[in-house]
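Next up: just one chain, as C-alpha cells, the form predicted on its own.
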Amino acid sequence: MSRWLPWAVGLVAAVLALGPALGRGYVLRYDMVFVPDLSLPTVLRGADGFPRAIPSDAVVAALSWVLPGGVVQSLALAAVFVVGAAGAARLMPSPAAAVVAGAAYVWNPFVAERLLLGQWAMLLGYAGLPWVVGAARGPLAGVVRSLVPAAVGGFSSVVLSALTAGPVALWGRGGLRRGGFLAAALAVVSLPWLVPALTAGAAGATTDPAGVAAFAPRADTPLGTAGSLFLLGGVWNAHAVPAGYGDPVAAALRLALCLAAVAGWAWWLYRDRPEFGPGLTAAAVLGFGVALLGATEPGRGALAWLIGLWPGFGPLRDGQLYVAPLALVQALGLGAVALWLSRPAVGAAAASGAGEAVRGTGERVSAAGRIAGAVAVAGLALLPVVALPGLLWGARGALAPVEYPRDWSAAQAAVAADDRPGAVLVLPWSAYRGIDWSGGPVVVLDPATRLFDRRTVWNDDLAVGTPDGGTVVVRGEDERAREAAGVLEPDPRTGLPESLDAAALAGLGVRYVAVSAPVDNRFWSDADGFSVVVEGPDMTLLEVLEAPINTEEADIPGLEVTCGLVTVGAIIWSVGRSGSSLGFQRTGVERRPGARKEIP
C-alpha cells in the first residue's frame, strides 16, 4: 500500500487542481495549445527560430494518433502532478514524510503560476527533478531513464535538469564519473531539438536583450520581489498569479510554511545526511541567485550584456524559472517536518502509562501520542491546499475546457486534403490574442499557428505590458516572418492588413491565409487572386491562387529523425538496462551520527 500512496496523494492533487480541465475539450491559455489531429511531419519539419517545441509536440503528435487531442492534454497536465508527487515521495525515508514532500512539491505557486501560464511540458520536466536526484549518483541507465520528464518537456527541462542534479552528480568523491555520466545523459536527450537549433535556421537565430525587462521576476505577494521568489511565486505576468495568493494572510501563511520547511531541510540534512542533500542545497542557493538577478537593475544590465555577448545566455531571462531546485527542497523540509512530528512522543506520554505500544528499539511510546503525530502530518499534508486555495477546480475555473468551432474543423479539413505545397499564413498578425469563442476572457497563443499540416507564418513577436503602462516587444526568430510583416503591414490595433498582395503571398510560398478571428472588413474582397474556401464566423479560409514559390517544403530531415531515434532507443536501452522505473531504486538516506507585467 504504501508503494502506490505517493502516486495516489499526486492523482488526487491532479483532479483537485485540474478539476473541470480534465474534462472534453480543450485548455487554452497562454502557451497551452493542444490541437485536434497535431501534425507529426509538420513538428518534425519545424520552422525557422529556435526549435523549443519540438520534443513535447512530436510526443503529443504521435499520442493524437490514437488517442483524441482533448485526452492527451488531459493526461500530459494529470502526469505533471501525479509523476512529481511520486518523484519526491521518493526521495523521503518514511511514508508519512513521502506524502507531505509530494503533496507540497506538485502544489505550490511555482506550478500554479506556470500552469496558468500554460507552461505543461516544461512543468513535466519539473516534476522529473526529483527523478534525476535520484538518479543522479547512480549508473547511467538509470540516470537516462529518470530524465524522460526532461525529454518529453524540451529545452527549459533540460536546463532545470541540468542545473537541479549537477550538483548532486558532482558532490563527493567520484563527481567527475557521475558528472559525465549526467552530461551525457543530457545530450542524448537533447538531439530532437539541440540538432535542428544547430543545424538549420535556428543556427542563426537571436535573442532579443528586450526580453531581460520583459521577463524579470516581480513582486506578487507583499514580500517584495526577492521575498515572492522565496515563496517560489514571482512570476513576470501578473494575469498567471493564482486568485487570492498576493493577500497578506496567504502571503504570511505561505512564508511561515516556506521557513518550517527550509528548518526542516536543514535538520534532516544534520540527521540522517541524505548523499544528494548538499549539491542539492548547492543547486536550489545557485537557482535562487539567478532568479535575483532580474529583480535588480545591475542585474538586469549583466544579463542584457550576456545575451548580445551570446544568445545563448537567452533562458536566463525567465529569472522566476530557476527556484526549481528550491521548490524540491522546500517539499522535501516539509517531508522532513512530517518525520519529526510522526515520530512518537516519549516522556510524559510515557510516563502515562495509557496505552503505551513499545518499539523494536525499546521506546515506550502511548498510542494518544502516535495519533496526535498521524493527526499533525495529515494537517501538514493539506497546509499547502490551504495556503493555496487559488489552485483548486482549474484554478477557480481559469482552465475552464472548450470546443473548437466548426469553421475551424473545416479549414483543416481543406488544407489536409490538398496535397500541393505551400505554407498558411495565420491572421490576425499577433501571437497572442483573445479567442471570441473560448467561453472567457482568455489570451492565448493562437491555435491557428498549429491546426494545420503544414508550415505557419505567423508573428512570432511578443508584446509584453510595463508596469508604467508601456510596452516591450521582444522581436521573434522567425525570418519569415519578418517578410510576411513587410508584405502584409498589417494595422497594430486590429492586426489585419488593408489589403493582400497575392503574388507577394506567393512570393513567401504561402498557399492558403488563415484568417482565425471574425472580421468586419472583407479586406480581402477586392483583391486578386484569392478564393474563398472556407468562411465563418469564427474562421474564414483564403487560398493564394497564384503559384506558391519558394514553398520549401522539404521532407523531413534524415538527421533529425535519426537523433529523436537515437534518443527513443536510449531510452528503451535504460529501461532494460535496469527495470521499468523512471528512478534507478529507491533513494535512500545515509545514516550517521550526530509590479503587473502581462501579454496584452
The other form holds:
Amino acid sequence: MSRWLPWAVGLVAAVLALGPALGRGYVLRYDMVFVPDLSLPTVLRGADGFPRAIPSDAVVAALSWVLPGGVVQSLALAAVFVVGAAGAARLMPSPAAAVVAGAAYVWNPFVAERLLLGQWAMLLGYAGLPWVVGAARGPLAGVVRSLVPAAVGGFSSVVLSALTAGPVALWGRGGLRRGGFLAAALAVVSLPWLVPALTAGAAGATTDPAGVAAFAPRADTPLGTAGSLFLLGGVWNAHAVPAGYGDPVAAALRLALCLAAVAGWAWWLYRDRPEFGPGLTAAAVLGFGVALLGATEPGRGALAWLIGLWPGFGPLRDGQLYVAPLALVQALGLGAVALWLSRPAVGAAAASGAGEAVRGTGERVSAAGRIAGAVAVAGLALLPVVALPGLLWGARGALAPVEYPRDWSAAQAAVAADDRPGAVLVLPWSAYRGIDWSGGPVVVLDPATRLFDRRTVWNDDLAVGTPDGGTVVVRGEDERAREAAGVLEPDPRTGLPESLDAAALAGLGVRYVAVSAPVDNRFWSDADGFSVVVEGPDMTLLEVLEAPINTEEADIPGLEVTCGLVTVGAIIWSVGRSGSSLGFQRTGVERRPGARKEIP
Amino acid sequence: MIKVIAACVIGAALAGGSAYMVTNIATESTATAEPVNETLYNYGDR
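Condition change, the form predicted on its own to the form predicted in complex with the partner chain:
Whole complex next, starting from this chain.
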C-alpha cells in the first residue's frame, strides 16, 4: 500500500467537508471558540469547575504564539479528518479497503453532528481511536504515542480511548499486562486535566443530574432513537443535525450502508481474525449499550442516580458520544466489504490448472470480476458522501469563518494593556450568543469568555430547550459565577441587569464589564463608578472605577505545570523509543493462527 | 457474477443517492433551523 494513500484520503475528506472553513478567519459554532492571541497563562489558571478546556486550549494557546489563531483552528479541524482517515485506513490489509475504511470513518453522522456542535477537541480523540486500537496490543511506547490526539483532546477523548482500546488490550492471553500498559499510558496523558480536577479547584465540583434529560440521545431519523444511534447519529441537539440527514431516503441509504458494514465486519472477523477484532467488537457493543441507556426512561433514571451518587459519572449523560467505537467497527466493516469485492475472482484461480478453453473462459470471468470489483469499490468509497451530503463544503455553509469585529479587538487590547488585577464580567448573563457577523445567526459559546488575558466571570449554566417548549437548565460549576448572579439579578429574558453596582462588582474582584452583544438597554448609562473604555455596535467595555477587592488571581499551579511536562516528556520518550516519528506506521492486519483459509 | 451484481447494486445506490442529493440541494429553501431574533440563546434545543 502506498505510504501516503491513507493520508491523502483524509486530506481529500478534510477539504470536501471543511471547504470554506479552512479559509481566513475563525469558525465559531456552539462549543468551538477560537480567538486571536488566546492567553496561555489564563487557560492554565482556569476557573472553578472541571477543567474541560485543558489541555486542548493550552495547546491552541501555545501554537498561537507562532501561528495566527485562525490557522491553528484550520490545522486542528483538518487534523480530525487526516489523522482519523489515515488511522482507519492503516488497519486494513489492502489499498482498496483502506480508502473505503478511511473515508467511512471520517464521513459519517457522528463526525458531522459533533463538528456542528463544535466539539473539535473530542473529535481529535475520535480521530486517534484507530491508532490506539492498532497499538493497544503492543509495547507501552507505542500506546503512549498513539494517545497523542487524545492527550490534546482532553477528558472526553481519553474516556473514548479507554472505552475503545480497553477491551482490545484486555482480550486474550496477556490481557492484564496489556491492560496495565494502557491504563498507565492513559494516566500519563491525562495528567494535565486529571490533577487540576482532583485538586482543590474542582474537588467540590458537582454534576447536575438534570443534564441526563438534556443531553440524552434523540431520534434524528425516522428510525427512532436506537436506530438513529445505530446509524451513528442521535446527538441531543436538533441544531447539530446536518441538512437533509433526517430525510427517509437518506436514512434508508445510510441504514443499508451500516448493515452492509456490520456484515462486512463479521465476514472479516471470520476470514482474517484481526487480533483487535473481538475486543473492538466488545467495545462497540458496550458503547452502544451506554448510548442506549439514555434512550429509555429507566436508563435515564439509572444515570441520574449514578451521577447523584458520584459526579464522576457525569460524562455518561451525553450518551451518543459512546457510539464512537461502533463508528470504527462500521468503517472497518465497510473496508472489509471493499476487501471482499477486490479479492481475486474464483474463476481465475480455478482456471489456472485447467485446459486452454476453460482457462480462456476463466480469464474472461476474472477480468469481468476485476472490473466489477473495482467499480464497486470506487462506488463504495463515495457512498458515505452521497448518504450524508449535509457535511459537504463546511456542512453546507454552517461552518463559515468570520473575522472578529474591530470593537472586540479594541476591547481585548485595552484589557491587555492594563496591568492592574481584576476579572472581566461578561454580559448578557448567558453562556451562548447568536452572533451574526457573517450575515446569519450562529449560536456559539460567547467568545468573550476566552478573549481576555485574565479571569472571566460568565454564566456557565447551560439552557437546553425541550420539544414541549420548556427549558432544562443544567447548573454550571463556577461558584464565582453564582455569586455574580446574586449581585446582578439579571432579567431572565434579556440577561441584563436593571443597573450596575460598582461597589458590589468591585467586591467580586471585577475590574471590567464586557457587554458582548448588541443591546438596546444601555443599563450602564445611569450607573455611577464606571467609565466606558470601548463602545461599539458589537462590544461595550466598561471599567469599574472602584478598586476591586479580592482580586488575587490564582498562580499557575506548579504541580499542574509539572504534570503537563511529564506528559510531554512521556510523549517525546514514546516517539524516540519507537525510532520513528508520528508518521505512518503500518500495523496492518496479520492473518492470525486459525484464520480461515481462503478457498480459491 | 456476484461482484457484477454488487457493482450494480452499489452503482444504483450511488446514482439514486446522487440524484436525490442534487435535487435536495437544488430545491432546499434558505430556511434555517437556527433560532433567530432572540436576545439569549440556548445551548441547544432537543
